[in-house]
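One chain comes next, on its own, written as structure tokens: the form predicted on its own.
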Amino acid sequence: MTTTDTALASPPAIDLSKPIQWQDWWRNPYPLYRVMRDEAPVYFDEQNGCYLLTRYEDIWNTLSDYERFSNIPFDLIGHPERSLTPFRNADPPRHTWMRQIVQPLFTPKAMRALAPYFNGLADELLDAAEEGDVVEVSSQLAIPLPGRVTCDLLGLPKERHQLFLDLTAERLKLLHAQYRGIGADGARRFEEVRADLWAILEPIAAQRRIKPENDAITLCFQEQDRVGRDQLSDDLVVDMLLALLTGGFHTTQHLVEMLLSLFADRDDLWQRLRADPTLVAPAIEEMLRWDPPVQALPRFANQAQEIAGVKIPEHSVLYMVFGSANHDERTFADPETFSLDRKINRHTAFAVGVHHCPGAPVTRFEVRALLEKMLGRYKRIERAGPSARMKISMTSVQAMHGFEKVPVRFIRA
């Protein structure tokens, strides 16, 4: 979203009595979002079979319940070995127990203690990226940062980094089409994708045996060791190390394609975070708030509920609109202007509840850091060329926003 996307004022006209196009909504939902809240908050997509949840109280409301609104879709209920994401898909108290093996890594302590590799890295970064008279955002910041930063966490070997994230990446996008329902020469290609990353880990997990680190590899298998391959295999265990690298990548990639993005367009508030540093933080918050990248994930009802005078079936679908609920009117004034003034930061950007993205603190402090070592440098960040949305084809409501390429220039202080 550019500051010319936010011009709501007057949305279009949208008749929800019909079904919704969303393959029109791709470069900009709000509008969209801003009907759904006023006349539909609990909107039955019938297209795809889910309710649409797009009011704050109601998606914190869902969100805070795991007992009624659970994480596991309803065919994998007592089978939980069909799971391709047993991590994401499993509800407390086995999803408490598998975050608190991975958890001392994402203390506040633990990232205070980061603070030199971050800056050392956001240096490096931007170091490389000065190289040239245009820097393209996506592809020589907000990928590299998340991509050193995450494999980093995991304990890879940098010569394994790449090869890491590319075999993340097919097995994300297999995993997508699971969902959609592949046939088994996909199925087929998803273990040999499991298989290609155990390869790597592998023999990554048996030096940490013998010489462990502080990183999440040592911490998974020194809980394997405890409890046995029995409750925790090794399947398990690359889905839950894959999980934490997923989580915090996209996330972070949009998060920083999204804020310099702005700042080219809004050299005002480059120059308030330049005379005042401290609004760094309030600006990271306020971003993940205006233009959450993760625009809405699932919930599965375990009974017949009723959430804003509609009744929602058991087994139903429910999606949470995050990028909905944080633009709504009814708890954030003036929800269309980026404010670096805000004092309200409960945002649903990183969930809500027990399923809060355990990763979040890492993207806080990466970011962070990448944006204080940048207000050092620059006095002022230029356009260099249009931002170009992350294209996607839309059959239902928007999981993920960003960017795809962000062409600006660093003018050096």
Given for the second form:
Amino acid sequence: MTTTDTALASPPAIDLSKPIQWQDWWRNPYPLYRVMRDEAPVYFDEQNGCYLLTRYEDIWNTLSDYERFSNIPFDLIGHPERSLTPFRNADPPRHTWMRQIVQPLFTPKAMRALAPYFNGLADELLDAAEEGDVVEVSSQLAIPLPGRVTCDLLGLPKERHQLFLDLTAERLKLLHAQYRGIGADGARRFEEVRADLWAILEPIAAQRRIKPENDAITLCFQEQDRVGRDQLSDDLVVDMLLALLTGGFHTTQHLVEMLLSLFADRDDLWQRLRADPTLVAPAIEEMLRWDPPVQALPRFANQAQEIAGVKIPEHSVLYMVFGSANHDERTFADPETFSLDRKINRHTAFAVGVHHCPGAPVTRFEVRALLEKMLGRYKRIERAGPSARMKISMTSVQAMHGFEKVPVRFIRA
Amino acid sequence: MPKITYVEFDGASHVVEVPVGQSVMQGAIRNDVPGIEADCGGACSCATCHCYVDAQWLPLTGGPGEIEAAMLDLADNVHPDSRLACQIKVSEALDGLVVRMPKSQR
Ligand code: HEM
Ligand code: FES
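Form predicted together with its partner chain structure, per the form predicted on its own context:
So here's everything in the complex, that chain up top.
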């Protein structure tokens, strides 16, 4: 997607009485979303057997109502221990308990205290990226930045970062495969990966018990000492730590890619930021609104309900289409335009409600530090080749937006 | 309907009518008042609806509850008159309430 094509002049014909061809919309679903908001704001997607909510207000109200719209998939009801994404697949009060354990790490106040760390890391990554002529944003900045930050927040020593990230990625792959049945080999490998991860964590946990640090490992094991292993098992601690790592990784990566790809296309925006660096924070919020990395996520209706006049049976799956809420003209003036001048920008990129992304302040501060350092160094970002959209085989509304490659040149001020 | 006055950090003020039973946060969000983010939608778990209750109104709104106080502990620039706007329910008695917002919620 470039700057102009969220508002395609003549979008392909959209006939909601026919099944949606999702693969046609993976680059730019916004024209489709608009028709859905106008014609079928609570749309039943027969191919996937779920409802898609596309209007801002319906999504806001649904996300704020955790009692009727649960985060626990039907097959996990009564078996919270089977969930491998413990924050996501929980409802209050269990969910509140887990969030409160790590909450102190994830406040704006905690982030402000980390400003020197974020600034130092941005300088380090930019120094390394500058050594070549062409900078490949994904691999040189967008991937290492959240990788380093999330590992550090967890409390992993630097020499363990890469191994931990690799194991986490493998676990995630096995987790996705699990839905299709991974077989005995897959299941065995899954347990091996878990054991390897535990082998990294266990000695660190032992150290933190003697000398607590300001990190997630310390917070989780302090809680384990308080409530006992029955309530907070070693496995649950591992899953919580990995949820923090995976939640913050590709999401932040794609945000950075999309921002820098946009600035390479739109020098006018870069020059406005250079003239007024206080616009960095609004620019980050606007990117999150305009093309959110996480396009949609589900909620599970635990009783029959009605939304916008549509009857929703009990045990329905409802997708909150964040990308659509963020372009709802009922809420945002001129939604297709990327604007640095929105005074109110209550987008849904981090969701709303009790599951609102705990990492939002982390993302905001790490990306702000990176952009501010770049503004001080570079008068221009030039494209050195086309950005490659991440290829996704889309079968439903659930998708990540981002790039695989963003080759640019940084022109020194 | 009770009128609530929201004052932004720079002094800009917004007077809106909020139905009894809604929260002071909802009054701001539904009327596009800047300065309150309400990331968690009123679940008392984000502290991005932080506001300061004008001294004369404190006896009527009361102080924060237990969970709210724990949440405020993690926020910036917390004063004795700090409250989370989502935890103040609007009633006829609060007609005329004035709340001020911090410079930034995030
Ligand atoms: C651009 C960056 C990010 C985006 C777009 C994003 C998006 C989201 C969204 C939409 C949710 C809501 C899930 C739901 O409602 O079911 C969420 C939850 C979550 N995020 Fe993020 N996130 C980002 C960065 C981060 C970071 C940096 C971290 C960790 C350091 C993180 C960790 C989590 C966790 C643990 C959850 C689950 C919370 C819960 O269910 O209570 N995220 N994120
Ligand atoms: S809206 Fe989140 S604490 Fe009030």
